[in-house]
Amino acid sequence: MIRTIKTIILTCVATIVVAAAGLALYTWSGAYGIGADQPHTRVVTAFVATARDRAVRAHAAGIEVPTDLASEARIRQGAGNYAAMCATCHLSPGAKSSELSRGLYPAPPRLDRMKVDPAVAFWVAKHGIKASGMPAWGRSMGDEYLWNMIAFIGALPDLDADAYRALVAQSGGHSHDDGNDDHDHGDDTDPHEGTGHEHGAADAGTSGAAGPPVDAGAAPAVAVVDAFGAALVAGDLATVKDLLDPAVVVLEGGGAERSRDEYMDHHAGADAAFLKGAHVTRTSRTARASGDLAWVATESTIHTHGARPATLASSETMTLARHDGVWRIVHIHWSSQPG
């Protein structure tokens, strides 16, 4: 009896032994499919989507809701930052999927088109979800407009089109504080020292007035801008790519960049390096739309925190077009001068 018993463990043992080697092997070769356009095996994705679900309830469920989360005032603060942080990848009424939407696995959802429990909305927005594109808003958010935000995603639903713009005009834009004032920015570095580089910032990361009127007609092109300012401030190289034309044209430092394919070889990556360790405050804003152009005119204060700080104050204009019913930028012109 107790030689079986004994059989029996070492049987186990060695089984479990003999797997483990086996999937480490098997994690070794590379042979596992982890391009983002192969979904997982379907036992991977049950793991993954019961333990992504089961913690988020889990933390989420000490959050206290505001009471006056349905309140005009808190959806149409959280309409411009909707806009400019989640459309991309979440939508809006009547807008096609966009090419980062539909690169994206797993998929994010359409919050347009569902209801979602606004304390799980909460702690996903503050502290994102690992390895699936969706990042913590609460590095550079704080609470109250993270609340907004939720506060505009519980409406959405309920939004047509023109509601949606309309809401997004009336908004002021990408605006918020900086959240937790202990994270990381970086290092102290200034990549735009020495160089002559101006930049004006596309109001992301930013705080302060919402500036002149922007017309209805104006506001999905007045996201586009907000979005591609917080892709350059996340590092998102990818989505200021999708938000340019291939034919775009960047006037800079009294240069030229005169494809969307120099930019990204060029000036990109140090332009998203100097708004890492920026703030930059809007001072005011006026855009306009006709037809299928579009153009944003914003001036900001940029405050570098390198090796030497100092202050900027900077004008830019982006000039859009719309074709197929997506808009993108096809004219940048950037310049600053000590503030």
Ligand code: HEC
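For clarity, a rigid core is taken as the largest C-alpha set superposing within 1.5 Å between two forms. Given the structure is predicted, the values throughout are model-derived calculations rather than measurements. Residue numbers count along the first chain shown, from 1. What changes on going to the form predicted in complex with this ligand:
Once the rigid core is used as the reference frame, the Cα position of Val222 differs between the two forms by 2 Å or more. Relative to the superposed core, Val249 shifts its CA atom by 2 Å or more between the two forms. If you fit the rigid core between the two forms, you'll see the Cα of Arg139 move by less than 2 angstroms.
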Contents of the next structure:
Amino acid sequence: MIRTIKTIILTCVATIVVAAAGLALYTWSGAYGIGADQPHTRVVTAFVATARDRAVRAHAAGIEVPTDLASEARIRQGAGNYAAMCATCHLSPGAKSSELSRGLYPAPPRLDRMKVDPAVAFWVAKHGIKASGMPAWGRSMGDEYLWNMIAFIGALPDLDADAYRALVAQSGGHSHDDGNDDHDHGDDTDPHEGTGHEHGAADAGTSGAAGPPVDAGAAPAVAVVDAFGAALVAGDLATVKDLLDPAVVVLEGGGAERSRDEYMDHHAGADAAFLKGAHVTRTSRTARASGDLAWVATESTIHTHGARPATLASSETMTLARHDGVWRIVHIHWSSQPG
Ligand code: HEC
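Please could you give me the other form, the form predicted in complex with this ligand, since above is the form predicted alone?
What follows is the whole complex; the chain from before opens it.
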């Protein structure tokens, strides 16, 4: 009896030793197909895929997903960074394959054609995946910017090529902190970095009274001001609200509203009704930014078509502040006179 057990144990040990030696020899021989243009064998594919999926799921388990992930401001801010940092590999609506997407193994999944669980996507974006092309973006980006990008990825499969381009244009381009400390490169005026739509201004320098009317660092704030105006004219009060800071102060016609709630409850509806379908022609604009603050002054001529068509000369100042990578309006001053 004892001899039989001994034999069984010895046989097992011998088998393991022979298998390990075989594996070591095979590894040492260099015969394994390591080229990225040659797929793994089925056994290795299954092993790597299972190990990756189990590990990602386990590591993402404790991550708390922000409750406002579907917010338009997050999605818009994330769009520019996706276009600048992810789209060469993960592609975008209407895009054909790229040199990177064709050449990498494992191939980067098309994020415009799939939904990824937000906690999983966040973990992968932050930490990357070893021995694949997927970098650890947490080395260079703060969590809030990463979440904005995850918010964008959540919306991406529902966008067509035009909607994708429009969001990227509104987003303020490639802007984020460095993920390590508090200072912020978001207001970088490097003309090569901006994919925001005001980058013509970047060429002319940014400082001093003789600078261009709209400085490049203010482009993301200007995009918010324009989106706000467009939303009012379209009667899209959800977007109007989304672009306002909760503590916004609105000065209008000699009166004041001292919070977003107060404005939304009182004047927003009336302003939208007044402007419904209005034709707004901008006659002048100046915009400046410094760090997380920007101010945008706009003069325009407004033709309304409502019950009493009117033409007004309107002037507007907006102050915007950036929190966690998102620009919102903190102050508005409107005045107008018959034009
Ligand atoms: C150089 C190419 C490359 C770039 C750039 C890149 N990725 Fe990836 N990404 C990959 C590859 C390759 C994989 C697949 C890894 C694997 O399956 O082992 C991947 C996987 C992912 C996944 C996991 C998808 C799933 O199936 O669960 C997410 C999410 C992701 N990337 C997000 C991003 C984001 C966000 C960015 C931009 C900040 C980005 N990636 C930039 C190559 C890239």
